[in-house]
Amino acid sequence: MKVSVKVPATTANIGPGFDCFGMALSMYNVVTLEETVYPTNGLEINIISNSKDDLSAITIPTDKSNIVYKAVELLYNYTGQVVPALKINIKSNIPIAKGLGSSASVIVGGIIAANKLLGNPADEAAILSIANEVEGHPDNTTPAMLGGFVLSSAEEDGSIIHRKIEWPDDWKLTICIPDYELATQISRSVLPEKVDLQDALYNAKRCALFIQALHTKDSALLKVALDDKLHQPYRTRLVPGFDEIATSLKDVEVLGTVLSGAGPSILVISENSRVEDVKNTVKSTWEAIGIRSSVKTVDIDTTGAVIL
């Protein structure tokens, strides 16, 4: 039996929502699991990338240290079964180490595919919990599975509390992807172990304003709500040109410019009339300092992971 699952990219944090805000985007990976039988045994993992320039796909482990296999193994353990001989194909269409949830996408895809192979013993709550155990935080895995804009919290018992909130149609998303990678581990390493109480309070207020802005589709409120003091002041130092881009886009009157996840990609939120101005501003700013980039407007994916 063979199962393929298509899973969207995600953008997380979105300003103040560090490790709790996430949104699914219309870019996709496909994970295929196939149980193999005699004379084939063991584990076979194939990475298929559409981009000839995607050297990062070459560095993905193809043994049991692969995160997809780890996720699959946890699902089998959850059901009290041993992982059989498997062939895993990962069709990679989401840029790796760019802050677009590529790892969360394949983790979710692997778990859902394995669950289907086993006859769906795990419910949504169990899948989300297992995905979070592999990824370490739910802000990418939850929207990757469910689609849409999702706020989520990993609880002490391993469960994931989550809610989807409708994203206004008029708020357009532009993803700006530079031609270099930034591993999440590196981006997390620059964060302080402790934060100032006033900074924590600042972000708590911004998160509240953000949710209210979504519920009321209040563009003016969103501009204020996207500010952050917990992670972006430290991480943007690793993203050359971020400050210049954010400053230039203020003249374009966008709703906000934030890091996508841990970076280095940048998420720009704007209204319809500003999309082309955003693209031109970002590309020209990065080109001026020698950085090539891909800048494109994407839709929010409202469906999440789908078995093909």
Contents of the next structure:
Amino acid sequence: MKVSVKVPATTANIGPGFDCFGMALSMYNVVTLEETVYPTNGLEINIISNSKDDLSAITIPTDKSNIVYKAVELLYNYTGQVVPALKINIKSNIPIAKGLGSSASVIVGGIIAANKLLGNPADEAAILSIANEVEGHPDNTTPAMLGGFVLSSAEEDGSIIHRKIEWPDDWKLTICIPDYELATQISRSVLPEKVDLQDALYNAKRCALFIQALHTKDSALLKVALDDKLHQPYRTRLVPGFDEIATSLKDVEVLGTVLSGAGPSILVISENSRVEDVKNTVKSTWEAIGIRSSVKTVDIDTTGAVIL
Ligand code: HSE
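Cool, the form predicted alone is there; where's the form predicted together with L-homoserine (HSE)?
Now the full complex is given, and it begins with the chain already shown.
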């Protein structure tokens, strides 16, 4: 039996919602799992990328240290079973190490495919919890599975509390992807262990304002709410061009410019009428400092992971 699962990319944090806010985007990976007797070592992993550039600097392991295999193994263990000989194909359309949830996408894809192979023993809560165990934070894995804009909190017992909130159609998402990579591990390593109380309060207030802005579709409030003092001030030095782009986009009157996940991609939220100006401004600002980029306006994916 063979199962394929299509899973969206995600953008996490979205300003103040560090490790909590995330949103699924209309870019997809497909993970296919097949129980087989073919591989001599019990495992064959093939990665098929649309763009050769995606795989240029990052070597993805194709042995049992691969995150998809680890996720699949946790699901089999959860059901009290041993992983059989497996063939895993990953069709990769989400750029790797760009802050777009490529790892969350394949983790979720692997778990859902394995669950289907086993006759669906794990429910949604168990799948989300296993995905978080592999990824380490739920703000990419939860929207990758459920679609939409999602709040998620990983609890001490491993469960994930989550809620989906409707994203206003008028708030367009432009994803700006530079040609360099930034591993989440490196981007997390520059964060302090402890933060100033005033900074923590600043973000708590911004998160509250953000949710109210969403519920009332209040663009002016969103503009204020998108600011952050917990992660971006430490990370933007790893993202050449971020400060210049954020400054230039103030003239374009966007709603906000934030790091996508741990970076280096940048998410710009704007009204539709500003989208072309956003793209031109970001491209030319990066070009001026010698950075090639891909800049595209994407839709929010409201469906999440789908078994094909
Ligand atoms: N919330 C995580 C971080 C997302 O910012 O490190 C990583 O994609």
